[in-house]
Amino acid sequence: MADIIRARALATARGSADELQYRPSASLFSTALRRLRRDRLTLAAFGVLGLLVLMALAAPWISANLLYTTYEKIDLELRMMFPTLAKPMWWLGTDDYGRSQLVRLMYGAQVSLGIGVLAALINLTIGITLGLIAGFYRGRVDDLINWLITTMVSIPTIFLLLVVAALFRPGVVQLAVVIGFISWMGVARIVRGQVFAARERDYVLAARTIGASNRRIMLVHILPNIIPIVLIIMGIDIGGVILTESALSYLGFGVQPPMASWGNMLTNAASFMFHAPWLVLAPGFFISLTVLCLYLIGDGLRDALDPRLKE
């Protein structure tokens, strides 16, 4: 009976090692994912993000059936009331205008938020397009790409968008487009530096010696190895284009009245500085806690994503 039990045992212990040693390791992205679950800052911002753009989507709904107002209704009779719990649509006061400061808030991230998406998913493929085609070919490729680039940088970036927004007077659809194609260059210099390392690795040379093109080299073997920058990169531009969005907006080239965006409310209550406060610290607040958010996230991003570092 001892032998049968010894012998069992030899052999569960034999299984154990046996699925030890044939266990996968643990990908780049299942690491990631472990750590970011230890990252409470990184998950906090995350969720405020969240709640943030789950208040954009439902800025329709919440102000028909809960605040029973809408952006853009004027009442001069409750022009520049003070906060008050009276009602929901006076929680953050009304402005010069008598509308719910609140509502305004909520539809201004619609256009705050969807602009900083937009337009850094604009530049982001131009970029990375243009970035991995530059480290990749090299030579006279790489050499006209850098050119561009260098010129593109040379140009003020935000006299360009003023002389932009001064001669077509864009939407929010064409200002996100607009901001998205001269804000690309950050973006091609970095996966430009990151290909010219990648494409001497080892798996690139296996794959050159099968016969792999070089379209096929390029996207699926170097473009998945330079995502993780990529997504960080990505969190971090967006919250560029929001605060180039809010500057544009507070000088008077970007969203026009009377739809709402948080740059644009900055601007219209800065002459009520000290009359009626809470309409600059509202949307001055949701910018700066959105920016923080999105930095954040992003430096959490490269700290997970980052295979040097040790558990």
Contents of the next structure:
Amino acid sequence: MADIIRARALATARGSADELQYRPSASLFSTALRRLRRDRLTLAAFGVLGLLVLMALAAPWISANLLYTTYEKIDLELRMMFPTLAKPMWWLGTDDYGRSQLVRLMYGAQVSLGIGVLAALINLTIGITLGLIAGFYRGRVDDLINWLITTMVSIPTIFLLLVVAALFRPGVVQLAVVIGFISWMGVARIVRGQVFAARERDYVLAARTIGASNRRIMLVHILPNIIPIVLIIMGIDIGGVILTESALSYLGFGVQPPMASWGNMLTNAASFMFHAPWLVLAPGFFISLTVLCLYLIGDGLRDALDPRLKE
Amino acid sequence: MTKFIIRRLMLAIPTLIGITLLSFALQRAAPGDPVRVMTFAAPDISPEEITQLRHQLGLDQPLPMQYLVWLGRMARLDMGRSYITHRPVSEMIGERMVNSLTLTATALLIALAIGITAGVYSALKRGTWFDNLVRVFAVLGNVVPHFWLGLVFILVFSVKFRLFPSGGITTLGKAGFDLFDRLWHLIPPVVILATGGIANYSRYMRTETLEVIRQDYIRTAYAKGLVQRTVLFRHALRNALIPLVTVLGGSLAGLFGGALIIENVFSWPGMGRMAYDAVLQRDYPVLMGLLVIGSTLIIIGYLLADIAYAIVDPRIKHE
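Mind sharing the form predicted together with the partner chain? What's above is the form predicted alone.
Next comes the full complex, and the chain you just saw is listed first.
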């Protein structure tokens, strides 16, 4: 009885209906998962993104076994062919070299998603590490890291990328690494703020009382507590990287042909706009769709993991 | 206040040092010996002459010394000469900067005007179709690549309907200054550049307005018998605008980077277009000059935003 009264009091305090039933111990993640399962928009975003990933992974198989072509097979007789249902490989038309746009879009998904994930992993690692150190040690260390952040933020990312691309002509993997190395500042700032707050909590004091080292407190006690926020920013982070890569590739300094990326497919498309508008529309649509899914997932995770942050 | 501004100015110095250090490092890392580039047209030059040239250029000095010398030249806006046109880099950048600033400043003003209005209005009309429209627009503005939006704009308004020019700053071959023609060319890039700003500002203003109109002082203002108009403009809007000022500093950097791509989409002869050409031609002095100048403009932007913040929000302490 006392339990039920307590649960009801709790529920009124939190103002949320699903807490009415007293649940003894629900972890943060199981509660989040429960909320997520009811969030149709986020689930749809997960679904679409899953399809896109599948499309990227299966690109070689699909193009070889279903479309009977490759991403670099040139056919100058069939240049800029209007999308037609005659053959599956022409469903989205052909580009200025007569290559199947559908196949190139699938391979482009590999590049865009691959660079997105790799660069995001790098910038998350750097951002979390520096944010954690700055927020934990404060003082001089924080000043130094903050200086690094302010400096990097003052340089327009795309500009710096352009210079680096001009100097070193990076391949796909290097490109992802470079993008990762110059896009960590947002993550670092957010993590730093979180750590600032977390290190004042009682559990940190408790850990310190029983003699835990700084490193242990950071890795075992503080880090797990900032994982939710990392999950939330991850979607938008990957999306941001994909947008950056597409812009750089569009300018011609990112992924180089004949390899296809959604960005570099638009480079030539712009000059054939009059004859082949579909070449402009499709790649941009896929970039937008992917980034939209990632954005919605980030949004959904935020609502699921920390409903207080909503609006 | 003066003290705060001076302190803030001092804080910009380490950032500036960081940027110049990075630019210098990149310049040093650039493949291609500058002496080689300079003597490219004279292949029969003797090794002695090359040594002498290196000495004249200070390339035989230790790196920190070279950095200081380079920094001194930068401070005097002496950024060397372009490898391609052989004109002073600062002069070339100066010409282009006007075009870039015209574009970004116009886009910023329009984005602020529309973004703030839409954000406040959608907060006040929460849950209506207008609110939903603003929110959808805010999401789309963040996920659609702006350069692609530019391409679609050209596709629809220049290729299909022939309403706007597809690029450039004036109609080719047109003599003299024609304001109408200029504006006509300015509209497409400004519309695209402003889109991102509108999406961000409207979202911020919506969240902030929703937050502010819940506050006690708003209720007090209504209780005093003030009309809604007065409450909104004198009490709510003023407070809701404060956080936007800080966002503004950051959005300047974004606007700058965004302009780089948009200038290329619409062949707008600004600094971004210049950077693109410099990369293609491996014109390093121009590239480094642009990097330093562009970053400095952004630092100034952050600086102004911080000062503006201190002015609008008397609650922050100036210590």
